[in-house]
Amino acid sequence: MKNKLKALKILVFILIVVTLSFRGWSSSRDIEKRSFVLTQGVDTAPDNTFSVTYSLANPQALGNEEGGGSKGKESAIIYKTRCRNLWQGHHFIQARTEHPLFLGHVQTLVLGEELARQGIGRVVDVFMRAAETRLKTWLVVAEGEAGKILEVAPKPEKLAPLYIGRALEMEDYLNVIPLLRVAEFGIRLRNPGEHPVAPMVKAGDDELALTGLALFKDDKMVGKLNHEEMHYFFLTVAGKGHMFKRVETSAGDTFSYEISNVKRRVRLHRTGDQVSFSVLLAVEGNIVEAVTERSLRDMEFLASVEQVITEALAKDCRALLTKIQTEFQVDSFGFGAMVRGRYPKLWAQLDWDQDFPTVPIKITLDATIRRLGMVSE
């Protein structure tokens, strides 16, 4: 009896495994029978519609070992459509493709500048609701139309749609610019006291250029920083950034200072119902170029150069803070999130969007020269 019961349990187990496996096989699809969307672009269009662009991998072009040039264009298939909503556009493009579209490998979501200024909350919401979308997708804003970015065929990259994603990953690895993925961007859209940012890119004939940073208030782009200001923003907001600073002394000596390490500390001060902040930046770097007749081995001269570098960097960081705080009036730094986390009752009494432009914020910076290079004279 026990043997029969044991045999029955084994039989039931086998039937369950076979049934589940059969369901998996019946719903599976060979990789060559999918259309992989690698980059997605969204622009505004007349009559309150969207212009949607998909860049799909072209498997037939990948067999050619000669990459670059005109071959880059053949590695991607571009589809464009106009629609009332994004999923309608998805189905319009699906009707023109041979295989089912798959969004699980989207590397970059590119949004047109006009769309960004009108509001992108609807686009981000749709993107995050789809079950198969990749929430680690990079989000960038195009200078001009997003569709133009997807049409770029870079020479170094064989699979053109991957070019922008890999370029952004390298920038993120080098800590050069502030980057947000779609999931992080969506969280900040719903996080009071911390407005999101996104890199801006511009299309050339066969290359893309990173041109600056888009600043958002709620889901609308309210301003942008140029390439140099973007680096100072990253330095101030995250205590990171690989950048160079050219300085000149009162005697006419010029130096190029490369930042190699930053330590950042932010202090929140409260006096009654008033708050203020102190941002402390300890910067270390190297002299990578010098035009001077004096020796950097002279400790007094070296100290004077460090002071010039300190003053120049602090001046630029303060100017950037003033521009963001008073001109654009957005808390892209996330100071409000600190107040909300530490003093929730006080936060409930504040109107941060109205209060932030007048909140006292003090930036203190100290720069140190760590290396003089192989030639220190």
Given for the second form:
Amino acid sequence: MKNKLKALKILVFILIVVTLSFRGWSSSRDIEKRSFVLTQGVDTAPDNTFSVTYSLANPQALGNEEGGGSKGKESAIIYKTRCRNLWQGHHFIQARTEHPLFLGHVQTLVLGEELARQGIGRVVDVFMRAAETRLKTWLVVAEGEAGKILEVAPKPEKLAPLYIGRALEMEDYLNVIPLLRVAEFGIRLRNPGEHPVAPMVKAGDDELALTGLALFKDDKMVGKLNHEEMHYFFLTVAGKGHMFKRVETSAGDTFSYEISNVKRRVRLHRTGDQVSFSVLLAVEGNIVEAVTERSLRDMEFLASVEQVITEALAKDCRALLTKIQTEFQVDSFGFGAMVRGRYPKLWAQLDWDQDFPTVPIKITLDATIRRLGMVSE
Amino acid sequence: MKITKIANRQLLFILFMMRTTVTIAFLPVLTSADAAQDAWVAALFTFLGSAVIVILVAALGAKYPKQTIVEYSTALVSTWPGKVVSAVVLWALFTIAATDVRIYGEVLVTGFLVQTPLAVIIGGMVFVAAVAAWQGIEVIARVADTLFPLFVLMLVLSLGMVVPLVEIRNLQPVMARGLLPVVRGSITPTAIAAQMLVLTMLIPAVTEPNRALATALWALAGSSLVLVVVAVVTVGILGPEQASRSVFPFYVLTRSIEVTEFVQRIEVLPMFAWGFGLFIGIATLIYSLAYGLAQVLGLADYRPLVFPLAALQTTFSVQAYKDVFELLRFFKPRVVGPYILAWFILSLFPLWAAHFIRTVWGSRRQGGSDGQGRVWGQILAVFSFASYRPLCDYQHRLLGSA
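With the form predicted alone in hand, show me what the form predicted in complex with the partner chain looks like.
Starting with the chain above, the whole complex follows.
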């Protein structure tokens, strides 16, 4: 009797488990039945609406032996819609797709320039709030419309929506720019004393290019830096320095200097209720091009070339700083966070957005030549 | 009822995992009040406050090493007041178990299984824990032995990968707003140390009950260290503003981790650790609850109570909090502080008083000081009930708007 009761219990247990499992099968969402959103673009549209563009992966076009996808099939499918909020746009596009949309693989979030100037706080909030989205999604600002960026199909990349993200990761790998993703943007947006930045991209016929940097005051874009200025910005802010600088001496010799390493130190000084900063940059690099009659083995000449490079780089850094302080008047460097951390009572008295344009910031740069390449003179 | 024995090491693992899972889940040092960048200092204060709770609980249990609280409370304050005291402790264990599993369910529903009903997630975890509780504390302890290294490994991996991303300036200024925000931030995690009430049921099961207090303090120290590190890392990376406004800051932090291009979304690692820890915690709580209730009711075996209590707990967990906001409101210092303080005032305070009186008067004879000790314990129990409301009011005034 005991054994029969035990057997009955086991049978009931198995029946319950199987029944629950069947229920689970009916609402399963296998990977083959999902539509992966790889890139998302958001622009402004009339009547206070958004124009949302999704670039979805088309798995059937991938994996062809000839490469580049099946003939006649694009590797990514573009969907566009207009909506009052992003999730409404998501549902409008969902209604046009066969499978449920999945936002967990969004590589890049592209925002139109006009939208950036109006404010992107709503968009960032959606990304930070949703559990499905990747916080490691790249956040870029398009020169012009974001939708145009998604329509470009660069030749080197089989899956066009992945191009921007991979290009930006390569820039990070080459030490040109740091990681600037939704997570970093959202964190800097909330932290008092610092303002976020985002890379800018521009669409060509069949190529995309990183053209500069968008500076934000809170969630509104207030200015942009070109490609060269962006390099100097990250040189000053993050010690990222893989760039080239061409200099000319007074004797007419020209050199191209490749920055390979940067050590950066920022010091905060306080005099009463006034603060000032000194930024010390120790730059190391290599001569990658030299047009000169003199020998670089001459240590005095080499020192003079270093001096010319130092002055040229320092001049550019100072010009950039002046531009950001006086023209854009936004603390994209994060100096305010230092004041908040070190002198909280003083910070409470300051209106940093008003005070920052007049804060004295001294940049001292020292460039050193490490190598001359494969040619010793 | 026969008591199976567990090693002190196993008790340490159980307490460590039980405490660590809840405190890092929604990081109460950061989210419950306004500690902000001083959350790690609040975590240090939490250790001090929690140590007091552990001493209150474990020291009394160590004085009656072969008895659970149900048994020695009856001896200290006589039968019916003792049962009332035991009922308070059992209610505390029941509420703690239901709340812990509700937090776990909310995280899973918010971040992973958005379509799955909350009751399914909670029911699944509670059912598995109930099976373990039915097997006994020795089985739970052996599972804790097995899962502890995995638990620690996953925590270390999740924290180790993000440490290089910490920015010290996010942790500054340190203590610029004074002590009060830090104290407010430490109230909720200290109140959560009420989980240590399981010691009132587990000390008789330990092989060296005289070392139970030390074991519990070591477990508390370990979990407090984890809490400090998690607070530092979370605030250091997310910043005080973003971290404070997150419902589950540690989960948001792990979403921000990218080790390499192909190793992303590793928030599953701490979720695994959390699931392991929660399983051990819930199983221990259900066991303690069933065992204690069986003793109160005079039953020969606790096992018939396990699954009914598990069913009740699942229902209570789903119904007790309407939504995640109510859950978070419960953990505000102004709410959880007085509520959990009441548990200790209504249970341990009269027991300690009765024990103290017995010890001072030094007699264990019937009708002598032993009887007087019981009378005083009953008086103090009534006093505790009566003084609860004024104490709450005082605490509210002290905390202000926290």
